[in-house]
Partner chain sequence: MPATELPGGARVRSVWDDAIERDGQMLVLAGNEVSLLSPVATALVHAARDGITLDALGARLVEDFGAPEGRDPGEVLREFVTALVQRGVIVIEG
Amino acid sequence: MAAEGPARLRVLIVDTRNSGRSAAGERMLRRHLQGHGVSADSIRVTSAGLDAVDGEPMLEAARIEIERHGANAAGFRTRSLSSAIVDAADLIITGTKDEWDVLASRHPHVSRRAFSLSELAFLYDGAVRAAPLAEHAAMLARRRDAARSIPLDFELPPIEHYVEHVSQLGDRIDQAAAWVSSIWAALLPAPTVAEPSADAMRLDAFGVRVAVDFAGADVAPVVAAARRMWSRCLVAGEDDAPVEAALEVTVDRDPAVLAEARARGGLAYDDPSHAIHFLTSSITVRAIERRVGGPVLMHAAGIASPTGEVVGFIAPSGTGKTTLARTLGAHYGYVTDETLAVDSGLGVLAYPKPLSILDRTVGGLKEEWGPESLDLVPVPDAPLRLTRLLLIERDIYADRPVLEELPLLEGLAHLSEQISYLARLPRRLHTLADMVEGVGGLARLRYREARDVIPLMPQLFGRAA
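Now I need the structure of the chain on its own, in the form predicted alone.
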């Protein structure tokens, strides 16, 4: 998956001496990315040490662990951390929380894009949101703000049991590297639009034609599940619209088949569950990339009235949008649970994608369910128009839903964090301000349970209860 131009994501791994954890993390992460067909031109991984001496070799224990996990330890030399190295990174990973503290004290401006490795793996669990890679650091920082408890360091045997300590640390680094590399690989846009086959699954993703081809000896369950889950986005019959984004999904237990598929820039997995899990985000990211600078693309759920009025519910990943969409969508039209596309005239482009509804453990997966399987109400056969925008916030102490109108500037500050490619929008904040003013302003909705919002919907649609 080669990228056009500069790397899509520049990752820096930091520890104290750059001879242990960071060296192992760099080489293991590179190995897993290469295994997904991701080149250094797409995602660049480097490492450095807070107090490193330039040019030293890595620790022998680190070399052993790197090679035990199938990565290449050759040619490594330590590198001291400088401001230039820090500033060049999009995402910074520290070996431990103590090292994060030192990094943040020396370079305070990077605290929102720096995470300990344990913290990063936790924050990514269940948060594979369809956002371009450049937005991931901000996305993870917001999720960190909202989290109640995060494992900031790996639980390991005491250092007195050195061999066991190092072995388990190597395993944890490799597991985290495998998990995040699978996420990043799935969310890289394809460099070109491949010519889809005649029987490719064709979808409409907020006006973008996306074609999905399937391959591999074990792909049949994925094909059946994908067509079921994406039934409301499927383009039926003859379709003359040009395909703007295409991807190939291969499921096969043969490593050679997977390697060949990844070399072509496709998604390739040895089991159907991972293919199903990453397919939704991959489709969404490819569609987003094709609409950069066009409609406003918000990380928001959308629910429509029978006559086409749409309420957008905005929130960071993992804070309730999908639950709200599933609950309200059982009563009103399900527009989307994640990416709400709004054009300059406040028209809404429906995207009734599958919903991810079940958390697993770190490194685990969410279950994907199509709106038909959840019996969600289809969008009305009428033009969709945005009429209300709400920032949502769960509040366990709220006896009833509470609406709070926000000043324009405060609202824009919150809204701008949930826009894909904000910098590429024409007139940037002016475009957002026009949209907010066009729907009568931005409000915050506090509620305890999603079902508590159901009686409020007629009011939100601007109609009598």
Second form
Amino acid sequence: MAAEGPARLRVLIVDTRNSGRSAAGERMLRRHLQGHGVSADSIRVTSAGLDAVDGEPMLEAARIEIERHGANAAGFRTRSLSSAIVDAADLIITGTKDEWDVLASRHPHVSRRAFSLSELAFLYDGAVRAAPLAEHAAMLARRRDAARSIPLDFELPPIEHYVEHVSQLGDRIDQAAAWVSSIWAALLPAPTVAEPSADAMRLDAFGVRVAVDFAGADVAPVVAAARRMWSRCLVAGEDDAPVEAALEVTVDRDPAVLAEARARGGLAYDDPSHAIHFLTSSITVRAIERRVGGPVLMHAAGIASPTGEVVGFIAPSGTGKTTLARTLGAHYGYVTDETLAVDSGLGVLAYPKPLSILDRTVGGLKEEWGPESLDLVPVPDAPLRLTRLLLIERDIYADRPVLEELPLLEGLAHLSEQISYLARLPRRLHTLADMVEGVGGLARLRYREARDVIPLMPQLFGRAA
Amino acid sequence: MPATELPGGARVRSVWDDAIERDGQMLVLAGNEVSLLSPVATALVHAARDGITLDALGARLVEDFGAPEGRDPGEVLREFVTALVQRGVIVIEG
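Now show the form predicted together with the partner chain, given that the preceding structure was the form predicted alone.
Every component of the complex follows; first up is the chain already shown.
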């Protein structure tokens, strides 16, 4: 079955003349996406110039760099940037910060989905965001709002040293293209939905049945690790609930095997640590995609009392949710560290996925641990029900945890940034408002160390402290 | 043309997909962006619901809230409009 509808992500690369950086970016990004088996039907990459003359060839230096990095420079012609081209893009990448400024002044309504190349590389650095591709521009814009300092342009040798300048620029563009391609490829829904094998690992991700098949000569350690890490989400083999999302993960050192696997729509890696890292985000995003317009899906950790009351801790990625989930989960039920699913009756759907442990990295990637290995408390058998929602904030000056109730709109404004597919919820902002009012409002919890929150839990669950 | 340079006769219109109002403030969803609007911005987007010129919009806001202290009202208005255009809540017509 071919992917339906228009491209999932339309990327536009913009510079001044469309003959240098943007041309190179277009061709290098296309090459890396193609290497991951991503078709132009899924992610469409084009380029244009703010002050370009239509129909010119690219600069010779750009052509040389494109070909030096193994991409195809053939058939390129410059395009001038029109409003229609701008409006058709989901994500816009500018060559430099100056070009971003010009773009934002001419087309202010796209400034929050436009990023300079080095901003994009910085904002995506180090972590795969477990969010659907359609939400990446808004997510990156919020990361940009929150970041203290972002390198707005690449540091390069002065332009007087032209050869060195161009060559290093070519390398930086190629590196950025390679990294974002691997992220986007892992988060795309498979172009084909293959029938999972009888041996597939079957998981329950907040009620979505996900099947994962493994292949390749070097996949054995990944199979063992995945079954251990996902043990809390595994469903028994005789389970007859229909599979809603199927993935295939191939690990093999042979590039030909990887290419074949990617052509089938699978995820394929040459080393186990990348496979494990991307697998977690892929499973989460594919499960999210199957529940668009259903339960509220929050970027939040969830912790359950023995009788099923759940406290949700809301925060952007990389701000302490996992540490909090791990610390509190040693004493109370571990519901999830990242994606909390709440239905319209405030019922919580558990997703006890592996946790990305911040203080350990393997090959530059965060290490993933299963809740079983971390000895976290399982969720109770009782039905899970949301009882409290907190925005969390680390504060090194907080001698003890401080709870501060937030006015409804202010709370909703913060919460809405951490909701997947908000615009597709049945009653959008009103669905969120009902949920928040159903748990007595939103509060901000400021704390220094995750362990400081442990004594607060009985009170948060709604029992006598 | 940047919103900061729009002539007084230019028309703007507000657009949103969902909104909740409390105590003079408004939370709006426009596309994928959620914005919490101040009382002045809330009055602005209400006045621009069916399209309005910048001159008329500025006069309405000065009438409701008074002129901004020590600033050119037209300049302040254009700053508001620019921010709201970036958040997708205001579109420039024509």
